[in-house]
Structures are given as structure tokens and as C-alpha cells.
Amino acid sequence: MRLTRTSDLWWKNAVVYCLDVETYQDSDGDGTGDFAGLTQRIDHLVRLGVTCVWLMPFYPTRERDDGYDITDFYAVDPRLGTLGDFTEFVRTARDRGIRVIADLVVNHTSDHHPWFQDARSSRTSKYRDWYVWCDSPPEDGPEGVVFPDVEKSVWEHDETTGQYYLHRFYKQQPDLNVANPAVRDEIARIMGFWTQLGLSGFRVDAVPFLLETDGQEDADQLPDPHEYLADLRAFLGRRSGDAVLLGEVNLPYPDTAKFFGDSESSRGDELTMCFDFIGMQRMYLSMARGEAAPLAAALRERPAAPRDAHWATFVRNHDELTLDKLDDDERAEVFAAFGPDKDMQLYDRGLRRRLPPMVDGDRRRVELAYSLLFSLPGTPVLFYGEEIGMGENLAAEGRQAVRTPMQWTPDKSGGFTAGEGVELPNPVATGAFGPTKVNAHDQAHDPASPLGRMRTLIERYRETPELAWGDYRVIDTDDPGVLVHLSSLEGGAVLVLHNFSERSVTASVEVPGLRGGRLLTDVFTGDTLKSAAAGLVDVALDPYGYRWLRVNTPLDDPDRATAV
């Protein structure tokens, strides 16, 4: 695919920078972060180098799931500021290079959302049917919870009405009826609404919980629930065309990938990108364990995006670092090397810890995972304070522990607010990772500092074309602690290493279609290594260090490169 085709598939390439408007800046002393104070820190993303934000939830809530239970989808939450701030952020981010995208959370609403208020009053109620109702739970309804520390079921009694309403989350976030055409309408409604006032589309939060139809008495008679999430792109694609949908789908690879679209075409018509969960866990575990088998194997399963779609690589994200898709045995390894006591786990499945403090602040093993990040197919997503090595507060409850206010200085509150005894969204992180020791204003002019890596890694990234837009495929090396792969686009190939083990090593690398003696440049450093023979190469890789080596010669053979 030619460069010079794809200006409107920014995605590929961009950098997305996930933050909670509520944590992310003060403007006005409350203790609340405001988008006031968002618009305020825009240039420290320029700076670092972001190209997409992503709005976690600002919208009106009772704040019972961290704004995720939404009371109107068309209106700013009024502590985080009015309609007005959030259109005047969207365009200074603009002005600065920067698109942004929000959270599309349309699976359930609050409890106290006007619609569910209306449909509980009475079974006759016009937004009656906009909600999933029964008599007595149905034995073949869904299972499982998304929460189970808290809810031990998702059907909710009524006393109103005397019925039992479905939720997979909470039960004061009621699911939606997606069934239901004038649900479907609403939802489209929703999204024409946002981006008329300049979003660039959404990141869908649950997508499988979205389309689902379990529970329903003629479930078998409904839409099919992926042609309806083709309706939707089609939908984006007609307000906005290079507008995008970044959905959560957290199942396995072959289920993950249906929610591209048709494979038959190789053209994504439902969502534009895909998070890569497997992939994520898979880095943990090889983390864990020093060897590259664990992820180098999910990178060989993965499926192949379509043309129109992409993977997206992060090393967390907003909520537990979810470690469901590793068996038990291979989830006990993570615990055991980077959460083991119990008030570190969460809901038996992740971690509630961000990864500096996860690897006792060892800045290699830190630096590794974020050069996975930029490096390995897919488009990166940061978590707001990565970049500055921010840790968690476990005094926290639950997920909020990876949400504490970011450290900006090293004041008391990092900078985060000018307020005195205001109470806080959650509680800022203290000991070796509070502000005192990390924030970004004594980082910003240090190059070696976790910032200035991370500014020279994102600009590496965005001088790498291959890495994003080219084909890829693992290579077997003689050490089971590195992690090679080769990415080729038409006229370059870029050769990546990165060593799990706390070893020195010198991989031999077999590289298809390398000449011998030609010249690989280090992308960093600027220097240079020879291949031994046709095809070979031996590259020395430090404890936890990585290589990106530019082939200097095209390949002879590019196709050879492509993926597996």
C-alpha cells in the first residue's frame, strides 16, 4: 500500500493518548479536572508527540461506574465545564495537529437516565421496549457478570413495575435494547451529534455486550447484530469519512476478528480498529517468564486486519490490566511476578497497577514494553501518565487505582490543582512514583528521563513508515529470550529485536531476502552492523534492550517479509 494513498487513513500511524478529563487538570481550584484545564496542558500532547486523544466518559453521570452510567449522551458532565469548553478544546487540539475521539458507552445507561425512568414507571411507558424487561430470569439468558465482586447476577427486580431488567455491568446501569430500531436511531443520533460539534469518531466501550441479545424472547427473529454494527460505520463514514470506531473486544483472536467486518472483500466495513488483548497479556507473560515464546506465538495466531481496519497495541489501559485469556496456570506466573498480594489483584483476572511500579521502577524492563509498544504491528495507545512513569495508589478502590490525578509538578497534588482541602477524584499516588519523585515539569528537558524516552520512541515511531503501514512477520532466533520481527513496506524493511532475559545476548538472526554484507543502521543510535552472510545477521542486545535496524539496501525478495 502506497503512502500516497492513504491520507485519510491517519489511524494507521497516529499516536492515541487516552485520559479522564475529571484527573487530568484543574483549572478553576474545585479539585475537579476541567476542560478548562485540559486545553491549558495541550502542548505538553504536542510536545510528546500525540496525534489522537481519546476522551474517557465527561458526560452527565451519578458517577456510580466512574462516569461510565451515563444520565444524557448529548451534554457535558457541568463539573468538568459546559458544551463550550468541550468545542474549544476540540478545536485548539486541532489547530495543534491533535483529532480527537470520545467514549461511545451505548450498551446501558444510569439508572437515572430519563428514558429508564420513564420505561420503569409503567410497563405501557413509550421507552418501555428501549430497555430488556422479563417476568423471572430466563435459564437460558446470559451468565456471568461484569463485576463480580459486586453483582451476583444480571437481572435486576423492579418493584414499580414488577419485572426484572437486564445488566451486564451494575445494576444501576440498565441495558440498552439494541434491538430495538429507535435504540439503533438514538445511538446514530448520538454519534451525529458529537461529531458535528468535531469528534473523529469513538472508541466503543463492550462492543460484544453491545450487540448481544441474549434474554430476549425472540432473539432468534432480531437483526443480525453485525450487520447493525456495519449500519453504524456506514453511518460514521457518511457524516465524517475518515472517522473512526476503536472498539473494546476483548475475546479470542478468530472472535475479535469478525468484528472487523467481511474478510470475504478485505475491506473492514464494521470497526475501524480492534484493541489486541491476546497480544497485551501475551507481552505480560513473556515479561514474566524472559522468554519471547508467549508473544512472538499471539503474534503468529493473530488474524490480518483487513485494508480498512487495524490492530491496536497498548501496553494498559483505563480499567484492570485484564489477564482473562491467559489460562490459570499462566495467569498465576503474572500474579506472582508483578502482583502477588491480593490487594494488587482484581476480580481474579488482572492487576490494578500501572507497569513502573509493577517491575520495582527498573527503567529497562519499562523502556522494553514501550518499545514493543511502537514497534510491533498496530496503532499504539497511551494510558494519560505513561509517559512520565506514573505508578498506582492501591489506597484506591477497585480500577481507580490506575486513575489518580496526573503529577504535573512535584507539589502535593502534582500540580493537578491550585485548590486547598478540595477533595479529589481519587487519591494522588505517593512513596517512590508520588509527584515528589515523578511528574513531567522535571522531566521536560531531560532527554534520558522516562519523558524524553518516550518523546524519542513516538519520534522514531512516526520516522518509521514500515512499522505502521508495512507487512510483518516473526523470525526464529537461537536465543529463546529475544523477539525478532521484520517489517517491510515497498522500497524498506525495518529489523526489530527486543530481549526479554536479564542476559546479555548476541542473536543470530536469519533474515529473508538479506544480502551478506549489507549495512543495518540502528534507528537510534545511528550505527551501523554488518550481515555475516546471505541472510544473516548477529545483533548484541543488553538485559531487557531492544534494536530497530533499518536494512539500508531493499530486500531482494520484499514479498518474502510479508505476514504470517
Second form
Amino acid sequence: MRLTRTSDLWWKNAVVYCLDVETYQDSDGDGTGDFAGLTQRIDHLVRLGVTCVWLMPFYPTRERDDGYDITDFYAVDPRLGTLGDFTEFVRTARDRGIRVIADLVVNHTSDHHPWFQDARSSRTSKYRDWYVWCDSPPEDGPEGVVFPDVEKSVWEHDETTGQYYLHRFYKQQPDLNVANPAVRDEIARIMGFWTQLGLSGFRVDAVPFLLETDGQEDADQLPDPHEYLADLRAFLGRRSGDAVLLGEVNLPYPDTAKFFGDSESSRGDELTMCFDFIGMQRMYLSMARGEAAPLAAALRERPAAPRDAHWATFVRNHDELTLDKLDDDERAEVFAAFGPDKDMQLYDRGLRRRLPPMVDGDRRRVELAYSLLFSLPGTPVLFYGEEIGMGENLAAEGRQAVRTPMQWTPDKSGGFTAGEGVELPNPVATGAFGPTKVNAHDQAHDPASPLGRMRTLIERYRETPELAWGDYRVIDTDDPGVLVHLSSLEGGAVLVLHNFSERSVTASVEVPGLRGGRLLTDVFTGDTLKSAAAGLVDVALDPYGYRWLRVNTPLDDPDRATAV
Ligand code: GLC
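What would the structure be for the form predicted in complex with alpha-D-glucopyranose (GLC), rather than the form predicted on its own?
Expanding to the full complex; the earlier chain stays at the top.
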């Protein structure tokens, strides 16, 4: 008999919360957030219902890419604290039921990393082969720079040794050469080090780039990238049974699904979770159009994750809100609806805005998005500040617009720091979404506030195992504004409806297996409604409204709800 709902699959109904130590809470008044400050804020995370914190890079860095350019993989950036502060945080979080994972950024290092310093010193240096070099950029080499505003090529000429090195991201981030076994061993050592200090896994940065060896002379030394990823997962599993790999893979669905380990050559055991970039982008298209169809189509197209894997869902992450998987017209629609000014857009592919300002602070539309986050199948991942409805600050450069200090109180710095006149990592948001209007303190005891509402959504999500553990199907309705899905598990079922339109609607929904005259209970209000005829239920929804309805009696044939 197979095990289906063992508690070691903790990540299946986790609530992941991404934060940057630098911008979360400063404890010593120097203007930079630190581990000691973060540790003081654990109660906020516990009350919110977070079960897993994802730490953005906290390692020593040159700060060319907000910490994603690392100069030492085995240390904590002194501005943020010490290894001691780090372990105190992990220990305290664990004690309060929160696991901690962190960014694993091993596609590249900083150009100031000692390995690269050595590598570029001569063609015969010890670390030369840890990076990717060529005499002239190969024709079949990788194409496409990630930061097109600054970089024109992925190859940079290095004066000292007269060769070019590969950098997928900024030129200050030379790519490591995973075809080199010594590099692969080192990556495992890095993972081993941090799991030994208590981490429960990693958010793996830029996975497809990490595994890519196109155009490299020694590409054949890496027999199969998926096999390598499976090796890393196996290594992690040996070191720490509950550890996960949450992967950043922004590719079309069939390609992304391969990273779960379902390709023939792999052992079917690679990333534990992959972010659903496509579902996220289609959700915005649905919101822009007031129509359920784009998101419904994504949910139907999305390959099922293997049994012990899961998709990870999100409303926005720490980068630009990328719309790269929409076509040009669709992207233009989302830009027009949610970020019409050039300054709100980034790299022609995304938005550097947070959701509340995008919808002019319309609470109904904001809640719709978070109800989707917690009710659609997949592990929800929040970005700090979403729980209180923070906005962006466009005065900050590029992606930094959405990485402003967390707003704890109505103070000038949002209670982020007690320091006067100190320099902050990014400017605090201002105006309608600044700290006087939006802060955790004022919302903490108000169930109707964004924070109160987010807590309720999280509570209901955790109380409704069908959502995280069950099978689901998207159900057609007669109203184009309404998305309906049914999640079922062992005879229990929840019918979930979202109204993307600004109209009040009554949707007629055909629920397979539901008999006539059966009760459904609204999990938020406790109100009940009855199925009219066999298999049919009429549900009223407010403009941008949503409802999660528990089907009180088992469906006749729950197996019918397994196919999408
Ligand atoms: C990932 C990160 C991004 C970073 C890049 C390079 O895409 O999400 O913030 O700039 O990798 O490490």
C-alpha cells in the first residue's frame, strides 16, 4: 500500500514566506536589517500562520545584484549578523514550528569571489576550470541575456588572460562550470554545510542556467543535467530527510515539469517543488480581462506534479513580476491594466509593482488574488509585506522598488530601524501605501484588515486538507467571469469559486457526484446552500467575490473528481 499523506511531506501544505534579512528588521539602528531583528519578529510570522521561511541571500556579497552575487558561500554577510545570529534564528524559528530554507545561488559567483579572482589570474590557475572560458564566443553558445538593460552578451572579455568568460546575469556574476566534478562536489558541500546548521532545504536559483552546458568544450563531462539534479536531491535526502529543493524554473510547462524528475533519464527525483510561473502570469491576465478563461486554461495545461512533488504558487516574487510567458498582446493588456507607465515596467517583460497599487487599493481584487493563492492546488509562497498590503516605491532603482523595508509601525521608517539619519537599503514606500497608512501594528488586532484577512485565509487553507493534498478539476460554468474548481480527497470535497468580474453573478455549477438537496457550507461565513437538482448548485458571488464551499456529504463517486 502506498503512503499518501505522511507528515514528512510537510511542504505539501506549507505556507512559505520569502524575506530579505536586509530589509526586514534592523535591531541595532545602523539602517540595515539583521538576523537579530528578524528573530524578534518571529511572533508576527507565527501568528500569520507561516510554516517555512525562505531567506533571500544573506551571504557576503558585493551587492551588484542585491546579494545574488556571492563572495563566500560559507558565511553570513557581517552587515546582517554572524553565523551565531543565523543559527539562533533558525533554532528559534524551528522551536515555533517554522522551518527555514535559503537561496542556493550556485549558477554563478561574484567576480570578487576568491575562486574567480584566482581563475582569472592565469590560464593555468587552480580554479581556472571552475568557470567557463572560451577564445571567442561560440556560435552555438547560450543566447539571451537576463538583464538586457545592462548586458548585451553573455560573454565578457577578460584582459589578463585574453579569453571570454560566461555570465548569464551581470558581468560581475561569472557562471560556475558544473561540468567540472570539483564544482559539483563543492555545491554539495555548500548544501551540506547549511543543512548541518539547520536549514530545511533551498530555493534553487536559476535552475536551467545552472544545469546548462551548451557550447562548452567539456559539456560531455556532465552526462545528464537531470541526473546531476537527481544526485543533488539524493545527497540532500541523505543529509536531511525533510529537506526540500524549491526550484526557480521559468520555462513552458512541459519543460518545467521535467525538473520534477519525470524525464526518462532521471530517477524521477529532482526538485521537490517548481514555481508555477505560468499560472501566476495567467492569473494577472484573468484579472486584467475580468475573465476566468486564461487561468482556467493554465490549470488545465499544467502537468500534474509527481506524487511526492508539488507546484509552488505565488502572486508575486522578489523580482520583477515577469510576464514573459504571455504573448505580446496579452502582456500589453496586463501592462495597460496594471502598470501603464514605462517607469512601472522592467526589461520590457515585467512590472516592478506590488498588487495593491496595481488595483488602486481595491481590497476586493487584492483578496481575490490571495484567495486564489491559498485555494488553488500548489504550495503558496508569500513575499514579505504582502500580508499587510504593502505597495512599491518607484523611486527605488529597478527591482528594488518592491524590496523596500517592511512596514511594522506608522513611523517614518515604518519601524524598520530606530536609527536616525542612517542610510537604508532601499527607501521606504510613501503616499497611500506608506507606513502611516499601511503597517503591521495597526492591523494586528483587526480581523477585517488585510493582515486579519490573510490570517483567516491561511487558517482555512490549513484546515482544508483537500486543497493541498487532494485531486482537483476545473469545472465549466455559464459565466465567463467565474473560475470554479473542485478539490477532493478521500470522499471529502471543497467547491471553490472566484469571480474575476466587477458584476454580481450567480453561477450555475455542475458538480459531478453531488446529489440533489445536499448542503454546502461556506467555510468563511458558515452559511449553507443547497444543491438544487442532482449535480447542480447555484452560487451567488459579489463583484470580485470568492467562496470556498465544503460539500457536507461525500460525493457519489469521488474518483470522478480526479481528472482535470
Ligand atoms: C534569480 C533571482 C534573481 C537574481 C538571479 C541571479 O532569477 O530570482 O533575483 O537576480 O537569479 O542570481
